[in-house]
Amino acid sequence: MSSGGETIGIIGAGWVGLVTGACFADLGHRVIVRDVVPERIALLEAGKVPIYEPGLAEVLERNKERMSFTLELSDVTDQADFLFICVGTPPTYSGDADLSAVWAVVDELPLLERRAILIMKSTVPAGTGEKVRSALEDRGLGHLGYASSPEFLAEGRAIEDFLHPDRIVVGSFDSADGKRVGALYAGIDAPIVYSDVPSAEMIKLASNAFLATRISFINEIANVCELTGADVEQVAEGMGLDRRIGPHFLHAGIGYGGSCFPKDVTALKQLAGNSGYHFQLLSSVIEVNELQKRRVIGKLEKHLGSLAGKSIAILGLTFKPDTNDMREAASIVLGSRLLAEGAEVKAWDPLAERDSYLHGAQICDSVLEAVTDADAAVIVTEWKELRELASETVRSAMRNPLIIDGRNLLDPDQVCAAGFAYDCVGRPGHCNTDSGKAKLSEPQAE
């Protein structure tokens, strides 16, 4: 920990926000976090946390001497010489990115007379800094500092990615502000970015961008492997050994989701075609990242035919484990496109609310519940207690035991072995009947 720290302004008290009011305190400095929602701040001052992360709790605890919340503005700009605005920004209709969170922040800023230094943490085009240090000139705000350190956390391991980052991104105007927020990191063992605004903002965008592309890559590779007969674990594995490439998110499935990458991949592609280029690579990661969650509906009809009436299974909601986070979740897409066909859907997952986006499913306290009688079950999210899915337990739930893998998450030996038609993403080591259907009186073995 860093010793007399500075104090830290945190307007929005989100996800970002208390992530990083909570790892700021950690490092030793006084933090207030402001938000408009009341709820939000009453929970916080009350202990709670408002939002599900992992470890969370446990950090904001240690440090509640360190941090207040408010709903006041002036209570962040009377007291912090660094203002982080940690508001989201999500897509429009349109793709572009939502920034009214952010210049309603910009024109609620008092006219302050000391040197204070705002910092952009929420992810925004490259080109916004300029804009908002226009319009902090225009209000008699040019003295105001300004830099953009971009966020790179992973929900379900925020802490972690904050306090053990690969990296800091600091990009700034004047090289003096970028150094004060470089300084606030101290007691991290990371390397510090330095760079102007604009090479800051693109850094964030370009990164999720990237490893969205790998992402529909291999489950294009994938996609060949199911042809071919190759096994995409094998073809992963040995094209990450290579330095060159390595293993970093070369898991095939049925897409990716989430609140970053299909907005920041959109994000990009839009801001390219605003400038007058069209970025003919990420639209076809995004069409791949789209098609690749409906596969599923094709392998269930391969196995089951017709899936009007039959009951199907989805177990998972979330965009991934460790979060209760259903933004742009393939369950969402899955569930709807059973519903439109006429299947009965039966959903489970451990965080995700009940009343969550998949309206017209029912949703199970249990995976036990949520397979009986089902026709197919579909992993969906790579939760812990699906592992042993493939049990005589739910073998016997089930009017047909078959299940469809789409996170690779199972070992297909041990699933066929316990009497389970199986399918995946890209792998061979299928298994069923002559008939296309597995039967409970015949347990398949491959």
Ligand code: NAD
Contents of the next structure:
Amino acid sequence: MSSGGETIGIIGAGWVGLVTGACFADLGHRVIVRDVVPERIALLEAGKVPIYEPGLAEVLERNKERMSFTLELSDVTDQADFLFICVGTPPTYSGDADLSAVWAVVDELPLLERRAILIMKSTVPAGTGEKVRSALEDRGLGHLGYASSPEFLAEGRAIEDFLHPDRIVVGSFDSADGKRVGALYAGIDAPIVYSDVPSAEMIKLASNAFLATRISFINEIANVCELTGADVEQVAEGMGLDRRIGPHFLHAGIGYGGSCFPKDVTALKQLAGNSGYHFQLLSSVIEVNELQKRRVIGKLEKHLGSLAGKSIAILGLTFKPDTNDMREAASIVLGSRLLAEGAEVKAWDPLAERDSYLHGAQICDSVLEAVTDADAAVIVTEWKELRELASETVRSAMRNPLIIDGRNLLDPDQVCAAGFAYDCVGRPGHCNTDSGKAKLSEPQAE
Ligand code: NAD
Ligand code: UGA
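Based on the form predicted alone presented above, generate the structure block for the form predicted in complex with ligand NAD.
Next comes the full complex, this chain leading.
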């Protein structure tokens, strides 16, 4: 790796900040990470990682001599020439991005005399950089450089994504600033897209919105497949081989979740609306996603009738596997709908924190505990532990051996042969097995 040897400040020690900081240290830079949560900084100083991200602990450990952690912004601004803003930009009630944490950082910047460069890694609406630059000028900080370098990592594979990205984007008002920021990534083998600031901001929003659009598109194809006898897995494979389409993000399921797609699609729709343009396509992408989360209820009712008093196991709570992140997870909507229907909800997840996301649900320590006496088990997150769900142990523990596979994780033939009723997403040849029949069928040996 390169030994660029710059001093980089990271403001915000969440997924993006920690991964960015650890990877820049890995590239040979000195990194100072600032957060406002004392427990977070205390954990990091003690060599512990406050989030679950595979491989992050190792990268932090091997770069501990090059990294420091602080609660004071001045520790960062006194030393670093590059100040990366990596704070959260969650949605507001209106759907706009909440930029209060970004503004808190800008407002707190001391009156630096040297020409440090402020770099926005947080996802922000196009136009934010212009507003920040104007605020900096008002504060007598107009001599600071400004760049937008959005992040494209996905949780669960964040280190790999940061160090081996498809591209790096650097937008700047001054091309020399852009080149200095681009040089920080030396050692990473990826094209750098240099652009103006609003375009860099829009590349990030448009990329997330496009990926979400693909998911809603394939989910709608899956729903039509259920009515027409086609199999969405075969359809996606056949579509994905067209190089103009490509195979990625064509996995039909229970809808997209997470801290980014739902917020960024809505934020882009809002941004367009606030600017006088009705982004009709994104309204549909959002609506399709909301309906997709709720389709499981219809499938359960098809097999079980009224859900009142029925015991339903939710298997997987996080928005995808290999993360403990519950933000906007499909399980939250599904669990709430089930509880509203009067069902008893038992939930299992290997990593999700036992907080208040699923009020009213019983959180279980094992899959077996969750499915015991259940009328149905719903796979919400494709954890590898669930690949063997269709076992004799699970079948005999359930009151009614019905599996609703929201992620098309299981092999339908094996599940049905094991004596379960089975329903999934867009694979009608295998789905819609009648529950009653499954109760009577003889299970095959495991
Ligand atoms: P996060 O919520 O995990 O972390 C944000 C951190 O910023 C928190 O630790 C918080 O305490 C800290 N913070 C808040 N105010 C601060 C301040 N004034 N000074 C210093 N620290 C402060 O958020 P995240 O998931 O890392 O996302 C950060 C940004 O990056 C968001 O805009 C998000 O959309 C974007 N993004 C996230 C991902 C992802 O996979 N999580 C990927 C790409 C882009
Ligand atoms: C996503 C993007 O993939 C990253 O490039 C981006 O940087 C990040 O958002 C962000 O801006 O924060 P992430 O949310 O971590 O990353 O997770 P993804 O792997 O993209 O999955 C998002 C959701 O889409 C999950 O709920 C997943 O189950 C769902 N999904 C994904 C599908 O339903 N089908 C697919 O084919 C792919």
